Amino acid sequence: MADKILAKDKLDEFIAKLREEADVYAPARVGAKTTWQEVNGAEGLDWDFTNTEMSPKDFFFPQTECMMRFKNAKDDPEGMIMKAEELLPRSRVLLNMRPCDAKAFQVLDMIFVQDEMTDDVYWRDKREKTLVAGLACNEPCPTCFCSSVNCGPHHQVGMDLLFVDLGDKLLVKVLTEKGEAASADLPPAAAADEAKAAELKAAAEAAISSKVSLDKINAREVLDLYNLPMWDKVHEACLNCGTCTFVCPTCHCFDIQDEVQGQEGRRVRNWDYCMSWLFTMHGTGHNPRGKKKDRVRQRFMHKFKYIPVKRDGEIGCVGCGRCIQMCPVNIDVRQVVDQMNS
């Protein structure tokens, strides 16, 4: 699909053009922070920002969502009879997106579309009702690695469409039929565009400083990582307070639990983390992980050796670099990666 230009200063047009069938939401500088807002138009969208304090995994996997709604009474012919919450009514776009955050998605796709006997319909809709359109890191900050993770700062996966800055103008690669027509105004791109676009995608990656390595990892056998002394270090400065778990863009650990007010009940579904003890406790009173350094281990366990093995050698990470720059006791992941690595 070929390339296309979009001036900055048509971007109102092209917005309110997508705003005719969609929401549309990018990130945008509310006081010190960068978060992801809903816009009319592209006043106060930020084109500096590293990325989200926040990923955009909540617009998929809401941290608290109803799932369904029962009649709490017992003389109603309908009570306690699940009925299912109304899908996602209206479709959406996503500008803006940083690569890693996009790159994301396509992990999550696989834990929660699977099969016909796990295909997740909450997570379906909303993928199948959003347009991404990313924005390709021109400047990667310190603390991104994720090139290592089959990720980069101009990478493609989970996009519709990806966005090059290019100064006062974007070049707009077309990943998708679903990009294809939401650019389908657009003028091509000319071939000093390109090769600028392509100057800065080589300068960007050169400029990711921060490498980790997996190698020994693949070659590993599970027992053999899970075993390793390292562990019985690692643990110990950790809090088990889920923060690393809450920003990251691929954790996905979730509680369903039934709500009830008077006549009225709901199912939701909302965010829990490994690091929780109750996470895993069992209704027998057995905790098969129990002690904080089995739940530090299974988070770095999870990340980098489960979902590869079941996954066709995906990683459960894609470098974004929250959890380091979050982290109360600066434990660093790519510290951690590379002790398993060593």
Given for the second form:
Amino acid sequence: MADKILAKDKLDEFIAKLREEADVYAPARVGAKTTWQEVNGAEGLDWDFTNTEMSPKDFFFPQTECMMRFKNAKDDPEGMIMKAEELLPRSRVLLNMRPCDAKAFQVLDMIFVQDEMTDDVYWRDKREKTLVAGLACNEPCPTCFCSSVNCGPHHQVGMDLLFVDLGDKLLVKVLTEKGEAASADLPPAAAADEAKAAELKAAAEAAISSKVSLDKINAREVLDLYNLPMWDKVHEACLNCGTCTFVCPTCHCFDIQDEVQGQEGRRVRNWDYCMSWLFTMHGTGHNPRGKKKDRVRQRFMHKFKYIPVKRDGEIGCVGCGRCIQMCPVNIDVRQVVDQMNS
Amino acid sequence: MQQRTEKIREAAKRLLAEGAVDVVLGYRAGTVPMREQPFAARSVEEADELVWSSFCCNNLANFLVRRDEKTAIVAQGCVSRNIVGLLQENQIDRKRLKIIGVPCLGMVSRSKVLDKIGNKTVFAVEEQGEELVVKGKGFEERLNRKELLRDNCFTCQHRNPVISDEMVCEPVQDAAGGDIDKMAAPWEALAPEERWSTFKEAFADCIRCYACRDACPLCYCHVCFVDESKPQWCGKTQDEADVQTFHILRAFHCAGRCTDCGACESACPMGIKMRVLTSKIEKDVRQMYGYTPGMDEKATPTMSVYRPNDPQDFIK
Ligand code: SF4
Ligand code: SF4
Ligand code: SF4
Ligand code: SF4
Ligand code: SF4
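Alternative state: the form predicted together with its partner chain, after the form predicted alone:
Up next: the whole complex, starting with the chain shown before.
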């Protein structure tokens, strides 16, 4: 599909058009933080942000999500029967999503929607009703290592459109039919714009200073990695707080609970995380991951070994660096991976 | 800072070489700016990695509970007070513990530095005396360290360790200079409904990661009340009521025990100022009960004693 051009002074028009059918969101700066906000036009869009502190996974997998409701009355013929919650009523557009986040959701598609038996309607519904327009990174952060983990600063996977910021205009890479429909009115890109975008891509890739290797991890058996002595050291500083998993775009564990108040009942799922001791606590009282070391090891083994083994080599990490920035005790995924690989 | 680093290494190496301890808990340089890492040095070589800087924001007393090794710990004022608290509550054995005391000049708030720098990425931060040199792509800014101290360090009343086996330098002036009573003042000026809305606002962005709890040395229960499932005291959702219940109960559990070390605030990924609650409680305990937590190993914590003259204004 041919590339298009979107002049920044035409953005208002472009967004207004999208808003006829959908709610539009984009990263915007609020105080000291960059968070996803609903946008009405080009005003407030931030073209210099590195990435949002929290990943946009909340759009597809909310931290708290009501799945079903029921009437809490055993003797009532209507009682205790689960009623499906309404699905997403209106489509959405997520503008300026960074390539790492878009890639993360493509990895999660492989986990939430696998086959007829594993078909998470809540995830799938929101994915189907959302158009993702990515924004390529021209200035990667010192903690980004996307190019080491099947991703990159101008990566296109998981998006419908990819914008490359050329200053006063955006080069628009059209990646899917959904993206084609959304960009139908835009003029085609000139050869000079294409060349400029290619230059920016090469420069961004070259600017990624941090790298990890995975070759030995891939070659090693699961149990060899699992039994490495390094785990004895790695977990020591960890607080088991779970911040790393909360900010991560690929973490996807959840816990389901029924909440009941009087006659009202609902089934909700909430984010869960392997760092919590409750995560694998069995009803019997036995906990197969009873120690901090077991839990810390799970996080890295899941992302860099179990997911690749189960999902055709895909990695459960896209190198966004959020966990490195946010971990209160500086447990750095790059160092841990290097040790797993050494 | 450099002098403190060297003295800490010296003490750690000596204790390890003599076999007086198996491990020294301190900090080592982090991989990103403004984050040092809690570090357990077990050999003389490892002791050479220990550092002291303005970014030692974790409270190492947190790592003392349920540890069986003979341990030395690097402790500034607040950490030493938390050690006292843990001794009072029988969580650690003083005989197996060596305290390397560090007179503290206050720690810098990472989020204040980031706010100051605005929408730019920080690649490195260096300390040069009272200045912080913040560097990134195409910029270098020199900032005054004092203006960027964590709120609690600004109002700290006990910068010197209250308990130690050896000290790495001469004591500093105990009080940092800020007015600790003012911390709680904003609450006191508010009408009840305003208090409630201010509270709601302060905690609106909380993601319930519990980093504040997990960073705090007071939170050592095997099972925290929020994790209890039989019965479940607190809902698991992001609904306001569940988030607020967690914070209110957590703050009350800290009453008369919190040393205002600020580790909770420094750990929070969302920049929540949970000390707005604990500071008010700290002030009430200090003024109403005449008790400052973590000062005296022999004292009984104020919430575990009854005195006929305790204020009982709340029962009316
Ligand atoms: S690695 Fe860091 S962020 Fe993750 S649980 Fe441990 S302390 Fe928390
Ligand atoms: S593990 Fe860390 S770097 Fe990797 S995707 Fe998650 S938050 Fe990003
Ligand atoms: S097991 Fe841990 S690392 Fe894996 S997705 Fe769940 S929370 Fe994330
Ligand atoms: S650390 Fe911050 S976000 Fe996490 S639970 Fe505490 S206040 Fe909430
Ligand atoms: S509640 Fe916060 S300030 Fe108080 S002792 Fe715990 S970590 Fe320190």
